[in-house]
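What follows is a single chain, given as structure tokens, in the form predicted alone.
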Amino acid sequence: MGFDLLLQNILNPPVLMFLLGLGAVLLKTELEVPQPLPKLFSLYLLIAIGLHGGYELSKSGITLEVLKVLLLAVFMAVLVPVYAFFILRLKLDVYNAVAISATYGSISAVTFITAGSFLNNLGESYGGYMVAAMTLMESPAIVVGLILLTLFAKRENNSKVNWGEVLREAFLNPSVYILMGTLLIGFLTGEKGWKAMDPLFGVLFKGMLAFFLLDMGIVAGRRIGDIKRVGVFLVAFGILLPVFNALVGIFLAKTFGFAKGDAFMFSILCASASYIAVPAAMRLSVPEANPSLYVTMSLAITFPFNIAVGIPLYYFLINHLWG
């Protein structure tokens, strides 16, 4: 990986804000973001990415190329938790293997947004339909995880899966709902709608992302102490599996002729792990699993790795292959 590419990613203001938040915890300062604000930043980012994605989708239209990307996104969201589960079963019980594999089968919207900012800084673009791909990849891993649970776990009668609640959490959780809704709004209103919203959701986007990543750095820093409880096997899993998933994504993108920017964003989606939607669903449906494992792995290991190293690494590989 080129050192200049790694340096360019780290010297990106939002990434530096993440490291600033991380350092604040490690240096034991009292810095914190007032708690109602991170929820507002999160909502803002989801609305902005949904509206812009819908606008871009309205320009490209729903073509065969778009359908191909969406189908491969769902394919990876189903495949990843299956092979992750069997790797994890080498060391873990069924419940923790299900929860962690579902976490890594889903995606991180913040990693996706940060990667989009990285790509924009390089003057390259990606299709707005990648936002639709991101939305489609958030939920299938929850369902796949619970199917694995049903097949492999011997549970007590009073801990049977409530499929109605699980499916509701999978497909109507707030992140999926707001992304799908704003994507539809952006698609229906097109260029006129985006121009009206651009001053708030376009011009201010990078500043709001920096605020959000400052808070994420603080949250990740508070989780770093939990890594000791996770163990060497799971720390290695939290770094190596995302890299492997990205390589599978890059292989599929090359095989099916994705454009360069789309291939990069697809690899980011394959490599990221959920730390909001899936943990919430796992707490509800797999209470036997230990949240300090799957939340710590996703938030304190995989997320910082992808932000600092994964994004330039995957881009370096794609740039080499696509030219």
Given for the second form:
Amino acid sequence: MGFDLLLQNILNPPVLMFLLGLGAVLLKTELEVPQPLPKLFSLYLLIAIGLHGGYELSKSGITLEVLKVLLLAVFMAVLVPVYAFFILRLKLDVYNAVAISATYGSISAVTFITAGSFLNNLGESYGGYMVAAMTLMESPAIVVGLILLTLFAKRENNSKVNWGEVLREAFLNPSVYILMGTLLIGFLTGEKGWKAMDPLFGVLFKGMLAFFLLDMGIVAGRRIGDIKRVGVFLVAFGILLPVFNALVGIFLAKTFGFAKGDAFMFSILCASASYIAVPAAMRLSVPEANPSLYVTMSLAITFPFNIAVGIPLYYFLINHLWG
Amino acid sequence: MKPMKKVEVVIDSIYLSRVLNVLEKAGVSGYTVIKDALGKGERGMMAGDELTDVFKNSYVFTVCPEETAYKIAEELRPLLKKVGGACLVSDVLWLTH
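Return the structure block for the form predicted together with its partner chain; the form predicted alone was the one displayed.
First the chain shown before, then all remaining chains and molecules of the complex.
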């Protein structure tokens, strides 16, 4: 991988802010971001990305090309948890295997946003419909996880999955809802709407992302101690599976003729793991699984890996293949 | 002062609505909820992870007649067995006013 690319990714204020947050915990400083703010920042980021994506989508329109991307996004969101489950079953019980595979089948919006910022720094763009692809990839893994659970788990009668509650959590969790809604608003209001929103959701975006990533660094830092409990197999899984998923994503993107920027964002979506929507759904539907495994893996292993190494690595491969 | 029972429940924030449903069904006239309760229990540390409610507890308390308190406790037993948490019932004196 080009050292320049790695350096260019790291020497980016939001990524450095993440490392700053991580360092604050490791060096035992008392730094913290006051409680309700991180939730406000994540809401801000989701709204900004939804509105901008919707605006971009209104420019490109919903073409056959766009539908192809969306279908492949759903395909990967269904496929990843299935093979992840069978790999995890080599070492884990059904419950933990279901929860972790669903975590890896879904996506991380912040990884996607950071990758978008990396791409912008390189002066490249991606289609606004990739935001729609991201939204579509949030939920299927939860449903696939629960299907795997009903197929493979032998539970007592009183602990059946409450499908209504879990499907609601899968498709109407706050991040899916706000992304869908703002994507639609951005699409309906087009250029005029985006111009009105740009001062808050465009100009300030990178600063807000940096602030949010500072908090993510602190959260990830607090979970680093749990890595010991996760064990070598799961640490390796948390790094190797995202790389493998990205490779599958890149292969599909090349086969189906994605543009370069779209291929990169698609590979990022395939490689990332959820730490908000899926853990909440899994805690509801698979209380037998240990959240300090699946949350630690996605937040303290895969997220930092993707932010620091994954983003330049996948870009390097795509740049090589697309030229 | 009137002798009553105080029911305190500590539960994963994600299951808060189920506990409140149980209280409503049992017919309590009011309750208090403190969200974002942190601590440590049989299922490990609830450190208040900032982004999800997965590592957060909620604390609920209500004061009610003895019969209602036992009804709540029995209704909550299967949920607590499945997802962890705690339910305490104690004697209190209600200041009538």
